[in-house]
Amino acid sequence: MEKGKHLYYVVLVVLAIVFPIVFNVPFVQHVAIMVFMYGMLAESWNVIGGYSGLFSFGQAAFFGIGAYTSTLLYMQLGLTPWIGMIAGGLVAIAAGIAIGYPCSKLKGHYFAIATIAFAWIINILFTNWSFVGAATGLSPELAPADSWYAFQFRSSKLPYYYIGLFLMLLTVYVVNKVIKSKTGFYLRALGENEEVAASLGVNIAKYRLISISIASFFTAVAGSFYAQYVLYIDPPSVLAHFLSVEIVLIAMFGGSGTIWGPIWGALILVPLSQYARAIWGGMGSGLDIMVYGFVIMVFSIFRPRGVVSFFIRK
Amino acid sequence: MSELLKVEGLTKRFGGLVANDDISFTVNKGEIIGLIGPNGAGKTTLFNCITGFHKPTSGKVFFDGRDITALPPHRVSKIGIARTFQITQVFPKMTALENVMIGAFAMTNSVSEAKDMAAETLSFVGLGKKMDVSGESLPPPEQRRLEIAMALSTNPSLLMLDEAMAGLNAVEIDESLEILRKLNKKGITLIIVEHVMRAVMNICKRIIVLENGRKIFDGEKEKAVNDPAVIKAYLGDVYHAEG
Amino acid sequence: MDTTNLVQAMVSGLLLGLPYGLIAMGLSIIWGVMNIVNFAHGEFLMVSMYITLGLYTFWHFSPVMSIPVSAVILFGTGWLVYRYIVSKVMSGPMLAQVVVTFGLSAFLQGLFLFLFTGNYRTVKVSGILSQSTNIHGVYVSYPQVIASLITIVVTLFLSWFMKNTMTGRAIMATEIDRETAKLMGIDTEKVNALSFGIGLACVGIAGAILSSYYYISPYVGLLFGLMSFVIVALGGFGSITGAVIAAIIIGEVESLGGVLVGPAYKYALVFSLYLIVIFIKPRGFFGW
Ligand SMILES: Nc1ncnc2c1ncn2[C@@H]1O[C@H](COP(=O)(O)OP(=O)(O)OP(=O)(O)O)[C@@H](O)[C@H]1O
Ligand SMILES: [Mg+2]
């Protein structure tokens, strides 16, 4: 049964390659692109929400800081976003281990209003910081060309298409090579009761920690990854509270606490706000983000362990 | 005999109230202590001090000569001492073979390995054939054994037991006291904690009586059923519950 | 900064913070009694100042005149959300229940986007809602001194209604303990229904005087919802005094902070007072 699941996948993963091939529209390959993007992020969130129970509200500040990082990094020195990518992770833990380790008596609720204050800090911080462009943002100067050193591809989306497929699967990847190994198994423990894990070995601050660091790198290489791609940034877009939200909610619409349920989530959930955007007239309309929220509702109160919730029995 | 834990004028305060009061004992190696007292008297408070759980206000707490005195729950379970929790607690959506494994990553890193070591323990404990179901779908009784068994899978040489045969019915305390013995005869001291007097007197040679806090009594169990201050302690009690 | 910017800078603070404690208090109930968090809070603020925003353009009320018109529907909102949606996840898993009122504030965000755009718009008010006054070249507003004294009217009668009514002591009875509260007959359900709806009068309350003075926005619940929050996580959640203390302290940080650090720092400073308190004592100011 194992066996015949992967195969099911590995055959999404080859329809996943041709289908830019086959559908060359760019607002379809856009699409796409932002549900390899939201994919990445809901998985991450998944590690520390979905599997260790820590509900955080306030991942958009690791998405800003990768964001920030590699464009800084890039403008200043400029070195490659590749490298800037990982820095950006790199400083993602940081940031995740500083508001972490002293959060790490807090539970639930308490949990998750302190992500959202932490949030708010940085953005704040980072709306009034002349370094980083405070609320003007930044943009990096553009390659007269195509470069991979750059990270810029202009002629063509589908550069783009296919490194956030990469980095979708990889974290999907990782975080199931992490979720089956005995670190995964603590994560859960401490989502599911974290008195007992203590009394069975586990330490608890110390696994808190290493799974806020892993959500916190992948959610700061997605943030890299999107600062290539539109080439702009500023707090708004990288560093918004509903984007914290809108995490969540597709991690949760997927169904946190399995593999592939965040990204079940995007997939579903991405194009229909995507679209409810496109169709509706811009952001400024709100029926995107009212039917988004509708459709959440319901979901909570009727399918409360998400999309996969449909495939898995028990 | 060798001492293996050695409590020395433990005291624990929440606000006003003693929760212990200066309580002192030393348990050996291989004995069965029942740990008695009337409701509120602070055993599961003495528990949540020896373990970690709770900081003591003062006193200390020795484990094989060791100061344990306010290490972390996760530090004194690693020094051998495992417990069980007086109102159920397992991961309730782990599966029994996922509960103990969690224990077992104690002894290895390997999954593999701890899942066979976690299959051995519940096949101990009389659960091998439930080792697929999630914790929360067991029975009470069953979620009782499973949490003997997650205790059991951090090979502690100290096992604390926190009212473990509450809610059980007569076969199951057989049962249960059968385990127990086995346990004991691997060499493993126990401490329990029990309202199921029955059990503590079938099991246990020794006896400390805690009320309010203080340590009324410590010694045979033979001799507590004579002992003034717990007859009145127990009768105080029964007085209470019924007036 | 001299001492009369000071007095200044204090008395806006208090001004500032009482009203937070209005829309505080009713979290703090919802929470206190069903240990729920209403993500949606501030949206809730903002339906009632849209309401106040309404009557105001199609009738002439004043936000005053608002206050009653905008408790009894927010109250009625309260019941009927609680009884269509929160009580649908109360017994499901915690992500849920953290989820569906996270659903609930984009769908209104969205909903009032839609209808009204996202313009800010204000209720043009005459009469003392329109004046302020000088002590001592301390300026105060009287619409924020009117939301202030709300408040405290509030605060007051809530604290005697939980105390000396029988639906007040079966709310607090289930926000001790729900179990024991169940067993001796109270029908927790509609305590749940109550309490939401006690919850969104606050808000209604808050959301119409509020309007004298402040502009009106679909995004204008962010902010109030945010702050109530931390207020809520600071004074220790179900107790109504300690939200209004809590958001006096909160009211103060901003005002002092704008003046000091820079207005553009004041909700950073907010928001890391609470993360410091939150590491010093995870369960808020008064909690245990
Ligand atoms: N975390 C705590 N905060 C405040 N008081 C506490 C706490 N834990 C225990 N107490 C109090 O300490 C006293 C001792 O409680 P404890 O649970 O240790 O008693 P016990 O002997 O285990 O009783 P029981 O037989 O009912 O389990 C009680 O009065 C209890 O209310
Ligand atoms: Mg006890």
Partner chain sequence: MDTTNLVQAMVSGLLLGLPYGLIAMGLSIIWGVMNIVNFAHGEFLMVSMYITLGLYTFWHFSPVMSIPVSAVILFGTGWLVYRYIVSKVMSGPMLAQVVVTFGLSAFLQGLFLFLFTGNYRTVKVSGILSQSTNIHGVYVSYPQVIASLITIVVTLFLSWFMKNTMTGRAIMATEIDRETAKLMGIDTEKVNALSFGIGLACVGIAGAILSSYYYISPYVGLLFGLMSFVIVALGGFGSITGAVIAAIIIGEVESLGGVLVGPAYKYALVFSLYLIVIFIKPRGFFGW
Given for the second form:
Amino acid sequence: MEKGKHLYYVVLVVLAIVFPIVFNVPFVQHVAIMVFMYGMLAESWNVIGGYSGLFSFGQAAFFGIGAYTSTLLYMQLGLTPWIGMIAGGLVAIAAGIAIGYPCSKLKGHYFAIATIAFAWIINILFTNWSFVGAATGLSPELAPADSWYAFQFRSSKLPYYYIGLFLMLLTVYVVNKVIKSKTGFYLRALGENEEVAASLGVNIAKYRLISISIASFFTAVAGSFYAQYVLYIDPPSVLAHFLSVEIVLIAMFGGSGTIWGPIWGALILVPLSQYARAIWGGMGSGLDIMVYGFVIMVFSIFRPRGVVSFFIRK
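Show the form predicted on its own, please, because up to now only the form predicted together with the partner chain has appeared in this conversation.
A single chain, with no partners or molecules, comes next.
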């Protein structure tokens, strides 16, 4: 049974590898890249919201921190965004601990409100901070040609596609390893019942910070990837509150508290959003958003445990 399961995953990865070769249309590849990025973001949030029971609606703050850190290090010091990506993740961990420690005793909607407030503070700070471009944003100098050092590829989207695929699979791998470890057992205990977990000797504050750190790091890495993909960032594009909400929606839609649920959510909702926006977005009627919202609403009613409930029993 386990062998067949592994074979199934190998086949899916192989299909993902050959996909851009068969479907070499730039827009199709762009949609796939967005699926990988949002899959990574939803999987990161899953550590906090799906397993630890902490509903964070401020993940955009860490996404923006990653995007700005790698971009600034490249623009100011000429440091390759590959290193900037790791640096952004570490800065996001520090920011996550800074907000997580004072809020270590908050529960439910109080914790959610605190994360929203934190994201808004970061948004306002960056919008008014001239060093990071303020409301104008940042745009790194373009490399003369495709460059792995500069993390810039303009002749083809294929490098971004495979990097995005690798980062998403890496996130899934790490989260899966963590959840199956002793730490993961404690995180699930927090999600089930904090009082019971505490009575059994689980250090609530410690494992809250661990879950926040893991989620913050990979969310920031996704932000760094996005900054290099679009080569322009500003507060509305990387610090918007809707991004935080979208991350939660994708994870919940696919099935939070499961490893592959957030990936399924991204696989369905991101193409739906991208194609609806491309077809109806220019009409100014909001039809693309209504279609997106209607699908989420229908699934929430009939499949409250997410798309993954079609395949597994939780």
